[in-house]
Amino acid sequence: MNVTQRAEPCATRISGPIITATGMSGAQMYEVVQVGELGLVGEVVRIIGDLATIQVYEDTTMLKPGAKVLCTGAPLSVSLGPGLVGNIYDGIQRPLPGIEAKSGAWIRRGEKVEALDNARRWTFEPLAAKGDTVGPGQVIGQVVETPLVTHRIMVPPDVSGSVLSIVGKGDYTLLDPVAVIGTPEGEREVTMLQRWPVRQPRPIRERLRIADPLITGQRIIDTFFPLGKGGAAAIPGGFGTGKTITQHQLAKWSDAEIIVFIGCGERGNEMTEVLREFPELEDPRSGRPLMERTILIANTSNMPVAAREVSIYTGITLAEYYRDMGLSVAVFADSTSRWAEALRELAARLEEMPAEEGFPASLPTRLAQFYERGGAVTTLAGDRASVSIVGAVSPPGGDFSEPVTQHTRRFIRCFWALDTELANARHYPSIHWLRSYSEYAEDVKGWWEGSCPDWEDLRTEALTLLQREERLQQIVKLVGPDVLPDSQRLILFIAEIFKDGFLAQSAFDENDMYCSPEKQVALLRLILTLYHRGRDLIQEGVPLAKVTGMECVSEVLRAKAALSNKELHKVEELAKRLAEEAGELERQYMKGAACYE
């Protein structure tokens, strides 16, 4: 009788980071895979019979047909444990300072290093007892993983039961069994690492309405577009705009208790100044190291271009593992627009039809499973949670028209857009006040109104100004500013001291660099003050020259890096210095009439 060999899986045809393999009729979709004899990861993304197309997330040089292909029968996963925070990752979740470590500074092909370190000791506390009946999600004990940082030991999503045993407060690895549940399959040991895998979003009980703000300390955006805690914003701009160093901006001083900062195809340069600079900034809250709350994934234009495609979905399932937590995340995606063509590149090898502009008619579902894995929501334990998601986009010479940026507006509610005229004239951050947007004030408002009772009026006010400046600017590039009534001319002048005063916040002001809620509605008030003083004044018959030539006027300026956000009361001494001359002036104005009269 003669039997049928089923023949080894080996690779056939190489083309760039895509190879197709035979003898793969046991593989599934997404399947991990290791190729040749450095054990290249790779994902098997289409199956045809016999034959399977994978996507190889490590350099394919010198790689041959024939080829081995090894299936591991796993889905591509992330560790989850104790040791992510703090920690620097590629795009497949490998530990940069771990592969240096091992091999120096180049990541040699095939490199495997464990993601998290299992000989390490972590003093494990139990939160739970003998007899416990515990679900998906509840905590059963916690460890300090750093001095902003209480991680949670979850029980896995897909258990439930009665806990028989649970091990005493003490010190052990990632792997030791620190309690056993008793579920209807039967025993399952439960430890303080899990897998998960990252194209597969986690569970949880049901979304919330955003109430909360994310603060960031920037004023326009805080005060005028801010972003909800479970919102997704998109920083949109072309070359030189300041989209990293507004993305570095949100990272360092939002007060989200976690921060996912994905470096996705951005330059070298780039994601070494987030590299170096990171561990030596100071969270503003706390005193402490930021890098203590903060996970940092590295994946270059100069790396796989496969990994950069899966460096996005391993940020956003580490953001939503500490979001089971019951804790806010923030995650930081720099650039979307290098991770599309990331995808265009690989639709391109895989010989799928091109879409618009060559990018594959997946591109808006493929943006939509990123944004939406966002969100306020209640965990499985109960508690309540959010990811907050803000993605780059870097549209070919600053056109917002382009595929990228028009199907990214599509998924999220708040839009910053950079400006290329604002950059150039040093206006930072260049987010521009009338093309931007922001869907979540009025959900934020209830927020703003417990501090702040003004809020909505002073933001409505500002941005009505900065709309009637605009107007008129058009009238002064025809005929001028002088044919302007001062009424009009006021106008222009108060636009000009929110520019400079408020919008414009410099990074490197210690002052300036972060400013609470309270100073901004408070030099925001302050300008508005003076608005209304100088329109009263105009009225009462005061040339603007005197209007603008108070003393104080150029305090109201400097008030933004003169005053810290603990001189709050110097900023109402301010505003009554201000009340004072222009009484003064009024009365000034006043008795000359009177005396001609």
Ligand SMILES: Nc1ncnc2c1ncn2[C@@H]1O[C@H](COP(=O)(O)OP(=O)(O)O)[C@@H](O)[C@H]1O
Contents of the next structure:
Amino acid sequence: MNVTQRAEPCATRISGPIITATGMSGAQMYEVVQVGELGLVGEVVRIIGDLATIQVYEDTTMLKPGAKVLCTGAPLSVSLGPGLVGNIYDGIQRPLPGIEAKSGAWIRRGEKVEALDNARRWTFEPLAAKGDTVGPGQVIGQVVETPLVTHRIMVPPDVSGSVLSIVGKGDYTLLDPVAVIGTPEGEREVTMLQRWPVRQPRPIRERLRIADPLITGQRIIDTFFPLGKGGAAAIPGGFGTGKTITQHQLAKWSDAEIIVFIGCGERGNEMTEVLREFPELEDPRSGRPLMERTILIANTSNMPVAAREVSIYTGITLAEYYRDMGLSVAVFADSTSRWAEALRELAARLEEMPAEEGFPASLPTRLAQFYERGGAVTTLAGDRASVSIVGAVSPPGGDFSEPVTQHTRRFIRCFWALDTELANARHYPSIHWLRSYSEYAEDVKGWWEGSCPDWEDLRTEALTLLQREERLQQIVKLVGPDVLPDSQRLILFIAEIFKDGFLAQSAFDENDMYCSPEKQVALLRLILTLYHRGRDLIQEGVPLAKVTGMECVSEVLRAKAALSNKELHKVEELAKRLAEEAGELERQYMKGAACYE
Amino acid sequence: MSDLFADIEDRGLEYVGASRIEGPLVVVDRVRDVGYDETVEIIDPAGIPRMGRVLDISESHAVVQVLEGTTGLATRTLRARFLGESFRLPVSRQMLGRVFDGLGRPADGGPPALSADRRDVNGMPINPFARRYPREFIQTGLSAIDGMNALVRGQKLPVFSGNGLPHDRVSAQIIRQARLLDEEVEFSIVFAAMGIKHDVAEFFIRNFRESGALSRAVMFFSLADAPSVERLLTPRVALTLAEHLAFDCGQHVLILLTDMTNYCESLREVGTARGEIPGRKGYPGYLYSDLASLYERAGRIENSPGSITQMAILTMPADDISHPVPDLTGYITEGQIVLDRDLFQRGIYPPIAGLPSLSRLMKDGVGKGFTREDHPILASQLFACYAYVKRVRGLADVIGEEELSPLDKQYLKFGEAFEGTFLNQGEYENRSIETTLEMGWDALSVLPKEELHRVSDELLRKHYRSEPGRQAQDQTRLAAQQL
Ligand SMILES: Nc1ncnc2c1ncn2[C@@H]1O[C@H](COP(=O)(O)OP(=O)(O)O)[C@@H](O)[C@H]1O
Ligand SMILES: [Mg+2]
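Next, give the form predicted together with the named molecule, keeping in mind that what was shown is the form predicted alone.
All chains and molecules follow, beginning with the one already shown.
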């Protein structure tokens, strides 16, 4: 082929998901392009003179040098509007049900499906009137998207002016103009559909201090290592330690108004499981199916790696959009390590200089940018809202000293360390009570003390007991438990009760999968009562075996699963019986002691 | 220097000469109209074609990975014929009962598979929205698996083993015994051997023959003496046929991939030859994605009655479960069966490690309506107690067994019962799930009732034996009578 000056952009090199193209001097960084006859979607990630490097979100098999590259002029953006909730998308927001309808069970390349259904009519209800002055993010109408989600239609972030006209309540498609706003630059039609570039955070008015806990119904989290609404948590653990199940639990039971679950480079069946379960599970607060507040992003491990890199941004952008409506949103990313590996894989193909363990030097910045998109905020419209982020981390060999875990720690304030040994013993969730922490405990204390004034004391006493147990176990490991006095062996005993009867929580037990804050406090108090009574008895000389042999002990252990959230009075009854049994023991012993004297 | 040689047929181009040969890679200059991942035939001096594929293509050159080795190739004389498509396998049901090489060519003297249906061996990702969640319990007849790490149809459950451990015998036994509780279906077997020895391959063939499975088994052999890079295609070829059998023909396929460690080594070899930045232990940074592109080709889909159940065997170098190959595998598969050298040395077969083994899909395939109501709780309690046994053993090593408390001594007894009778069984012993569960309760009943925290009072009343061993003996007697 002779070398003529090419006017048209075309590929010159293909190496997996990375291609090089010439004739690209007009391209912008992060612009979306379509490559070849199939129009494979890609994104410009580097421009040097006439040459651009493009990362392609689809398989590039049989793509040839010379393939045409079509520049779209826009950065990678998502569609925002009613219809997102309940849907499942791939990493670049193609709806998976739509793809299935077109190409069956397999995802064929080059398939193009609109993210939102442009033909569907939604009932729009105006909340602004002609003549109103409106600014970015202000609400001008609403749509009942699902029985759980009222979707506010907002003025796009770059528009402000006065409402020249607005439609009356009625059914409209996403493309129908619902309002016209007179701006300094001229008239702007507003529809229910917005586009937003995924790599750019959506604007807010200001950041707020975190004050409310995200109630998850998981005892070890809510009571010991709470996450605040607007906070960020990491959940690192080796394979099989429970990252996914814990995140599923949180996605099911958290008291957020919108859940965005990003399956990023993980198993296909896990997404299928969510799709199967969530429509059937009831939200404990509203009684509605959980799917009515959930959005899924699935870019599983076998889907293209470049789209995996983007899936995180796609998910967080959808979350920000719902936050802007004044809602509390929780984002789950399973797993951020796979996302980091996608960065590494792409960086290697770009022949960038690697930093630690082959990851690009930009890894910490990228992690920070992601977690910073969470937060408690005042929206442009002036409402309190939040995006909470929970990122799973999958360290190689379960070793937390690796770069992704280490850097993530710098940008989160809540760390749920999963432990392989606990998981092996089938103690779930295998969150290790001594290696985990949450800096939000201080922030959310006020919320708990509203209903339980001594919350902090209870919590601290329990944690202290667990710490003391750990130290005592060191001794036991060396010389056996016999050398310890009964008062210390009681601590070992109570710690076991905490582990089995409080910390361990089955995701599959009807009564135990969600534990209300009230039940959490009641159980915590119950076990501490057992401890206090036991301590007193031992001080009075009652042998340990008598204490541990009390009949109600096994009931205390089983209370979490035997009693539902509605049976709190039974926990109280149990506490009463515990007091009686201890009192009986005390009387018996006193009598015996008196005789002996 | 390569020259444009001639157009071959209507598609495909042939070039003479290469500018570089390094490891498994050949660089052919100035090619035109060649695609990424295109299949290439590199024709050696003897005129014999060797399969290859394009790893990197630019206007100036193509990097070709030669799957059948570069030994004997010379830059000036080799010819490269580009075939105009990615690597494809003709698929048909008729391939059952046959033996093929690692690239899908007949190795049993029979004719090549005839089919107009030629599939790209890379497959396509299954749409998660189109998957069906696997739920049907497969009884393998092994208590360690059925009782505590149950396998379901459509699951990917690998065996993590070590050199010299009996992973072949265990997996052959699973294949021999696998059946559903209430359905008479026979699994079609797809067997992909990568870098294993001839005698191991023969062991499996003999097993298939003895159990009458040979006619519904198809084998792809890339044995230890085959060029190592060929192995990179072998699992893909096998999975492509498995997908056809399962999702087009509606069969239930059990695919065995062995040994994945050899596969990963080949991947490392190619990565090194390309001068890629290595990740952990020299394996490429994309090892996870590459393995996922294999392991995720399992499961069930909507609108097809078939299924692919996947068992990959891998040997952990130095028995290290944190080695990248088992580690990344465990991150992708739906659990793992781990073989334990200590159990093996103590003569326990199958030496399936009690704690690190896991079946992630068990929760949805056992219990009421699937196996038996008490199954999940029994398994959970066995795990918890066995974990405690490990702690007690650790303590006993330090302070001596005599110094243990009476309760801890009882745990040791439980440990013996658990390993010696529950885990331990014959290579030809096929236990029903009922037998397995009863034996589990027997073992637990060695411990005092109060220790079984995870079991409800109701289940305790039903299953806890005040007289250990009684019920299981009844059960065995019953089974014996039925025989
Ligand atoms: N809270 C829980 N309750 C019961 N079982 C759990 C729980 N968490 C994890 N598991 C068990 O552990 C297995 C692995 O958990 P998973 O979340 O998939 O691990 P990871 O994502 O860390 O690899 C699950 O299949 C399940 O059997
Ligand atoms: Mg997981």
